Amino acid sequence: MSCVNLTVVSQFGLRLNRLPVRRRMLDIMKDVNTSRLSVPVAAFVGLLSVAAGLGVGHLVAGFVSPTASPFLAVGGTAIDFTPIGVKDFAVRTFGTYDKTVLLLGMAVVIGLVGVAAGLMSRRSRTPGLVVILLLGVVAAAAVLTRPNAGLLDFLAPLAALIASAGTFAVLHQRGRASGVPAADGAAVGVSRRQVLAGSAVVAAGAAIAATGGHLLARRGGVEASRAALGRIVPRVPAPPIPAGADFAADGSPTFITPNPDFYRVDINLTLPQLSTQDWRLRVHGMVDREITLNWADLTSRTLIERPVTMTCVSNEVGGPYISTVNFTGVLVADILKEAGVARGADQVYTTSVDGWTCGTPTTTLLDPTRQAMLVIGMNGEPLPIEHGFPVRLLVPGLYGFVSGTKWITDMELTTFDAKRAYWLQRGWAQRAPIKTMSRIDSPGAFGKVGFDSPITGIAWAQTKGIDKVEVRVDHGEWLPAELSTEVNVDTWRMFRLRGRWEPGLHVAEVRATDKTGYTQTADRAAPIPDGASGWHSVRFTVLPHPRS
């Protein structure tokens, strides 16, 4: 056979061999295009994709601004639009863990949305990408509508959207390719092991990114700024706490609350990070002259120290949101007088560095008997970050939502008609003086005590002072309780009732009378809009007498 014939035969044979390969490849591509993700893989792809987006968004926010985090911005927006009843329920039910519960709930909801996006996309990735795009729009809107949003804040939700969509597209493609069998039964293109390895890398990357964002958000050195201050030494120290100021040995709180035990209730999912070097306070509006104070300006003024009891409006009858510390700061009245308050300015509208606002009556801040302060210290230490470091506002006798601006950076003299503060926009009271109240601390609810255990607790009526506390057991006659030594009218006062109780189940109730002669009402009122009211009661069991 000639060489020409051999060549023709060889080429023909090669073509015969190539045809099945091409046909098989075309079949494989067709299988990839028509294959479906399994339910577990589809759900996992959606879940990992949203996790990647949240992690990357949080990381980028660490470089730009902590409040630019899509996750935190959505959470903050959720808090802003939460109905008052739901917010009140959350605080009442979860206490200081309400924000943790919110974040966990958000994570679960977002994860379920991701799972749904994956399940919708078993054949085509288009539905999932549409869902991710919608999530990105929601996140961007939440970030850009925060009160303190900056020009670069959009980078965080944009990065989150790109990361989430890209992860979804890649994992979706790999998941479908791994499900296509070859002629010999082996997986074609990407093995299931490779898909699992890639998924593990995505999960780890999301966790690392989120952790990195958290660490970057703290890079401002606020803890170092706080630690550098050392002890806060007032020029006018508080008088020593007199003996007999509490009945802690019999179950009342200590008169001074340690800083770590001071209650915290606010709307912040992440704590503002503001150093003393960066802090400024602008006093402006209806004033004769505008003033801007930095840290050195503020601390060069006379620092006074005095114990004050603070109470949160969210406190239910018998609730835990009340504490007393020695606050150190500068009198607000002196600063306002220096600025010169114009006639008609009935509101001091204060703003936190995170955009939260508060409205306080001007006459209250100017009242020399109130001694409202710009506070820089608690119990001799710089303010803890969670309580407003470096500077917060304190006004004795008013609930914090109309007086207690933390991380304060702006003070505008205006009118209540012109501006409505954060909680006033949500239906809370415009003026909210703290109500005369009392609470039983020992015995605790459903506690078991001895036959001669005293009944102890606290009473408060800031700016008025406590004159009398009465306790009754099993709805009997009201008995006057022993009062602790009074420190000042702006602090709580402890009470104690000694007696001998019969074994069995009992109920104790308490009521207080302030120095104006007002006795707290038995009528129950919810905390919102201006504070709870009613008598606190506890049920307790007296154990059998030793000789019975």
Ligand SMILES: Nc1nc2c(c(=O)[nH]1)N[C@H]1C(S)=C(S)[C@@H](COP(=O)(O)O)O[C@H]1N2
The other form holds:
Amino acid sequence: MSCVNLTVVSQFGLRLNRLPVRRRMLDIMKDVNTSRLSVPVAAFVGLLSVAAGLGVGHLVAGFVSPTASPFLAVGGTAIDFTPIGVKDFAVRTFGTYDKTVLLLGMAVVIGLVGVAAGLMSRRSRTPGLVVILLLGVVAAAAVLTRPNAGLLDFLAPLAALIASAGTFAVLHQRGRASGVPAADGAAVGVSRRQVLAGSAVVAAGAAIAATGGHLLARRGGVEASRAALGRIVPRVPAPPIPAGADFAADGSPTFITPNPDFYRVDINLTLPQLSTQDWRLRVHGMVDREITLNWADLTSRTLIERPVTMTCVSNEVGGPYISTVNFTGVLVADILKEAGVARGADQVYTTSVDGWTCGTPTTTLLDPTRQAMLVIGMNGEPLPIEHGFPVRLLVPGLYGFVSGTKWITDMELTTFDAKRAYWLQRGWAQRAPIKTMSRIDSPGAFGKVGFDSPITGIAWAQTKGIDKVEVRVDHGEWLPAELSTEVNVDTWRMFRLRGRWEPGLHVAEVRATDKTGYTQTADRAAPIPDGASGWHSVRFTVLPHPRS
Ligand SMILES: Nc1nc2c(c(=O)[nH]1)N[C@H]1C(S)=C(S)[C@@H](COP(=O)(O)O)O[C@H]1N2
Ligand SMILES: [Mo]
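Output the structure of the form predicted together with the ligand; the preceding block shows the form predicted alone.
Starting with the chain above, the whole complex follows.
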């Protein structure tokens, strides 16, 4: 059969479908060295091949371990290696969506590599296969260097590589065998329709595999382990929250943050899946007696409940990463005393099951007034998985990155000289007490309000307590705002300033004074290394007065 003959047949693409299968196979396999893939087909073949690899890798990871997913492992590695400035920028620009942005960006970059692999292979498939092999090596390296990578984890990148290379080889051959892409009009054998159908199958397969992997990764039974706990009932419940604890009706946050609204900040692309059954906490290092606690050991201790306001150091002035809940847990100081802290152990170095680390001053954890806790409950529920299920650390008065270890499994008594925690290695501070701060919540930025809308918001100075909040409008006099009922010095306090404003554009500013007498500085500082400073200000418009 001659090429010319095939070209003719291909002009009646539909008829080609009816060729006997054996003939079609022969056509596919026949030597088509003279043909070249067209640019769009080459790009498409490359793109689909990497998609197939990512999908299959994600699926296999669903069976093996969620962190074995080549896509997520590369993402996790990217997070760990991101230069500080970029990470800072990402958090500032995208807020809590930074992970979505990262994953989307990665998908685009990997897709482009796939496209390039395709374009390099218009004549021969070898360059494309080499690029895919390199991608496989990068994926395997990322997967195997993740903290706690298991031996079987290599199966996921291996499957990804096989799927990707296999797809590439088959689609490449089909593409070249089809008349459509033959730029020189030389080779024909498979219809455009067949190539498209094959591609659609690959694309759908990749999507299904990825979704399957996603669902499998969540099957870990951890949600069941959490549900089995029911409500968390403290031995010493928190006093009821007094009625005047917020000005929510006037636009402040509610005093207690509902669990689903609690801010979330961590470096995790996949949530650690740690059941109460598997959970252990090892307390070791510079101690008299090493202790290992399991879930029963921990929860048979006195469970106390306290409302505490947690804050993230990444907040810009006026930022959103602050929330308050009733935390239930066990006092850390008691456990440390049981282990017996050796002289000179100035750092408690905690590690999460996924390898994230955190350094907290030992004196802070031992301080009885601080009431640092190993937390198991939030607002009466077991910790949500994204907030550290089954156990996290909570230290009032310290930013989360030096105190809030989620999914905590290891507590080592050591020195600040000996060990440097995750964010310290990335340019953030070693010690980071929460700065006295305030934020205007209503009016919102560039909001439009009535002439008598109160100005409300929050102020916080954990461990010290808020003494006074002042607001000024249009750089006028500082006016003392009304304060909500204080719940305890470790929680936020709401403020409200009533007034009547002229129609038009205004600016409101706020500053808080804590009970040590310190008033928030006007000097603006960036979040890195130890927290932002400066007064929050909001521009807003007062609508024309209603005339009657
Ligand atoms: N294991 C782990 N714990 C972590 C983090 C993390 O990335 N991994 N982030 C910390 C930071 S920076 C903050 S502000 C708090 C946030 O806790 P949340 O997500 O429950 O609000 O958790 C801390 N604990
Ligand atoms: Mo944070």
